[in-house]
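What follows is one chain in structure tokens, specifically the form predicted alone.
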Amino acid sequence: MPATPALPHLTAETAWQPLPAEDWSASHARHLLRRAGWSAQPAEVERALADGLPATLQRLFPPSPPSWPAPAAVAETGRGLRETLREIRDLPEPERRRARNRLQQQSRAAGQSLALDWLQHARAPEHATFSKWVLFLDDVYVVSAQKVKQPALIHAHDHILRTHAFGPAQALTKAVSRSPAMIVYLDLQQSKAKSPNENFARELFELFVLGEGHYTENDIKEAARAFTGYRQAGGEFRFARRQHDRGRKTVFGHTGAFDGDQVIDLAYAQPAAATFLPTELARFYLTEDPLPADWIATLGDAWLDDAFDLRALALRFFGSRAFFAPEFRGNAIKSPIQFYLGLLQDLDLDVLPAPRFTLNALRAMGQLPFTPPNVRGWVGGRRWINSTTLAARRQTAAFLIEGLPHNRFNADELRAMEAARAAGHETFFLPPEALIELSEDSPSATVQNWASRWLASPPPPDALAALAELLADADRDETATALTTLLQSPDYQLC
């Protein structure tokens, strides 16, 4: 993959300096809101413009970010799970088989509830930036519901990421090493002094802290011994002292009777620790092509000076000249989650609480919440788009604008929609009056408004002219078709 060419107006020394206050504009605000969150709603742009960049960053990245309580169905599956499993073990066949099937069905339903609830929480403008930041961390400290089949553990892992998301990275990594979901996902549960499992130690160095090429196989073998005895029971971390290797280990040239926390400290003492996460940060938020090495080194030095504080890293990154460089505007392909949640925000819609439509659409687009494909997470970038995923994006935009007939929903889905409405989430498809409001100007003014509001870069003039022609004397269906066409366009896939 080619490196991003050096930008002529920036150097490694100037790239991460704060954007000058006199440069702050509505265009900059829209870029920040789209990249740090899901979309740039007009009211949010106006607020950011009025507040200025420093105050906006303090608001978007607060010292005490919002929590996300577990949905009731998830909390219910987490309570008394050990006792339930013990009771099932004691049942005779075929009762035991039926009880296991019921438990699996409850867990599957709770997993769907977890994903839908997260989408609804993340869709709220006040939660968007932090939810995306946690999604970024979740793409580093990967666990997957495909292997960790207990939704309560997935939620607990998310809670760990949220709790430590804006603190020292060392504390986050230590907390993740005790995450019950991570213990299950990377097989720490079976790691004993006599037979250490190396999965966690390998991913700790390769995917969490250092990256490939900055450790040896012996470092992994020795470090794995430090994490022996890490267990989870009933969703709680347990340390099995008798299974822990108390002997001396040699990691990165240092020898001692290290425990897991001490190995993590040794990892963060390696030079590569300063640049690994900033590299991942730039890839997730800025460009899939690597930034110049001296840029990353400079950002890493600053992060090291900040004692690996994650909030300090976020504030420096999102407030920098590099983040707002023209070369990084409209060049990123939206992830499926960003495409979907951005679409909901742009149209002021709520999450349709029907897994058959909402979660299946995200699965078809290639990104179902809490189910990254492997330990490396979602690769993203150009890989988000192929003929299948693009068709799924187009279908999603169409059904949100055009709606679905009432008879398409089953009784469970209708009950879920009623419950969502009772909770204040009422609008799942674009109402007729909203379509009228969005198209009440002249055809040319309407398409210009749509483009400036929803697209990161202006589309070709002939494309806007074609849409304006479609709107001339258009009825409701034709207006909906024009709007759908814009939100299905290649330009809308970029941010």
Contents of the next structure:
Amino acid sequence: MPATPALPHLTAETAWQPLPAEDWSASHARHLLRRAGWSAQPAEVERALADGLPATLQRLFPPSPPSWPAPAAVAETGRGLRETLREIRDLPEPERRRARNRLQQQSRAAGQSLALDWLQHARAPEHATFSKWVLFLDDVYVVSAQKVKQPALIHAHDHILRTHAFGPAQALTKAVSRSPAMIVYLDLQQSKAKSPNENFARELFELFVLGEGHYTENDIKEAARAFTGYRQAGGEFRFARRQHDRGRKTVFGHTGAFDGDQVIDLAYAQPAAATFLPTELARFYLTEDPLPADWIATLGDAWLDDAFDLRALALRFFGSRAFFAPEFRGNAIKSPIQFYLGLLQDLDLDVLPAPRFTLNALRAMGQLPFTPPNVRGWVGGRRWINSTTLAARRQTAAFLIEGLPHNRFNADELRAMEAARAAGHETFFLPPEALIELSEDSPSATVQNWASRWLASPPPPDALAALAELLADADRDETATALTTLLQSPDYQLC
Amino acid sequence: MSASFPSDFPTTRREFLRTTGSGIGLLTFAQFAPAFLVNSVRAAAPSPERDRTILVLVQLAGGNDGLNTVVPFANDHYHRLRPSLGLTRQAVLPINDELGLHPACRELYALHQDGQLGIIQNVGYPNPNRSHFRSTEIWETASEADDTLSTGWLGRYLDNACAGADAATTSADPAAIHVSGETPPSFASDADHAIFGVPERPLRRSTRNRRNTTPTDVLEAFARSPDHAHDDDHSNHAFLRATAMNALVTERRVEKVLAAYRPGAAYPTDNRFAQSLQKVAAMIAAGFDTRVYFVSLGGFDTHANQAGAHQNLLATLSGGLAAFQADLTAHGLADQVLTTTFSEFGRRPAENESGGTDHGTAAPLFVLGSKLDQTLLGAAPDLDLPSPKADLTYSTDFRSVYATLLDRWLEADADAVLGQRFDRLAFL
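Swap state to the form predicted together with the partner chain from the form predicted alone:
And the full complex, kicking off with our chain again.
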């Protein structure tokens, strides 16, 4: 159990006040870009510095965020799925099994291309902040491809989070209750008036809106009745009227013939609704140690005043004095996705479209996109780091810088790389000329430059001196090794 | 609790014991001290017994052509399916009247004659998947074809073996070691085990540059340095530095062991695979407590012009494995070590138009060791196919091989690790 951190010299009242304009500096900009996105590229830092904090926040959290269309392979599996399934059902035995297998293989391949495409999309600097915000929401409104198994549903779920990411939280929660992926993941599919399934209602209160201890078992039982009849078919929401319990329910002391949307409104009328998501937000973006209750209460009150508008919450949080407090800077452990996408941005690389390398690396580091371990999502923080995951991070840094020989790739992978090149993503490993450019100065100037560009706080001087020693008289391979070493250091795992 | 690390952080167990005198001090001074340092003090116990069995897993990545590895030379269907790639009775190294090894497997053939090489025929699984990625995943997680598991079969073995017992956690040695670029998914586990990867390519970093510095020195400077801005009990910096130091200590030790090793047999020098096996032999000979090792040999995806490429691959495999076995024997370790090959699938029975073979299903696998009971197991594949494009049907489930290895070699609860019961095979 970690000790309570030293808190910044702020009070519940001052913590969420906007950062004074005169405090805005390059180091503040780097912190914002790393925490709200994946990394702090020099050009982005300069731009944020020139624009100032309020304009930068408006840009990073735009009212109408970027969309992410489904990759072709995913759209393909989603299209006509119902018909295909019906056709398969009617086939005689050996063909039916073969057709099922084929469908499974297609959907597995589509799942891989979904993950790779998401990474490629999220890696673009103009999509970074919003993609991470959706990842945050995804860590609250969890679904897993391991249970859902239909990539088109996973993409549709992401689309719901994206569409409602900067609107009122109630609308987001209602949309999620109709998300086909969620209906499968939390077993609403079989929930009938006569036998309501409580799984969704429980997680709605515990993990989406209120948190543990702010509802009773009876609230869950009654609320579950309101979501009976929620179905999905072929990736579309369906309401099975005859399976829905239209009777009177008592939830949080209110009685009426509530439907699901009304139950969600009742949940947001509970005092805990104002502080639940802000708590999750601070944990995801700021510190794994809980913030003082009165700080969270103040943030929650402000959010309630904003009618639970998610964009207003984001703008207040990322513009606050608390967010920029020196005590919180450079002390967050990067998630594997942040480590990987940050590394790509830092080195100006594209996603290698080979599941065997890219997705296996993320899996080995502990965070394969769209497969959180359970309904709580990824716990994160120190749980990301152990001897195995640290080794996987080191391996990942090494192979992105040193490259993989062509003969390591099979025909499918070479084809995928060709297709990515055709789409303008062509740099999968650090090119020799980039390495030369990155190490043109004297060894000591080079390592200083690397450290200020890529590390969230100043590294120990003797480590930097040792790195400069390594770089002195280095040939190209040794320079690559030195760069790899810096990105393998404990310091690079923090942001 | 004291807030900072001593400036000279110990990098070896002995150094550590010297700096802390009775050895109790460390327990109170650093909550993030490397696990083995703390545990070795807490346990003050002798290291686990030295004669435990060891499993070496050899991956033939890309899908090895089983029919041209263990060749059914007397089968007319075989020659009809493979008019150009088929090997004749005269060409192969005969095992019996039906089967022979590919001529490139000269050393393995000798081991087979000697009772040290077992062949398990036609190994696969139901509803085979012909994607490299997916089928490898099935073999490494030991899942059903239509299921996905997040842990590997050896990772679950480690979870199982270490639950309750602290022998593994008090060891300074890794629980599992792989000589490959990526951590094999076979090692993915629920609990945290010390898993160590030795780079396939020579450890450039182990060589000192002109200024007498190595990357490990640099990383140690990062991990050791006490003067960080955020250095206190709760800092993630301190936690990361301790975890990194733990890994570096192992790395240093492995580097020393590899550099000092004198093999007891000549390994082919032009063969990186053989060099990887030599590293494994070095670590086994050094008395590591590690019980599972993983080595990978790639290039088996032979869609075109297979004959020459496959010949070279099998020669690499045969030469490497034979040198490894001879080395173990010379060091008196052969009774302790069992080596098993696997590949994600075999190749199609019928050759294609490009002188190669496409992705298939089942294939034989090899087990290598001095303790084998039988050396030819499992039914040969049925080549009397319904159509020329049809594929083989496996006769032995690969999880039966795993069950046998877990149960009779590693003495683990095979059914718990595999999640269901599979027949044991008679090679052990």
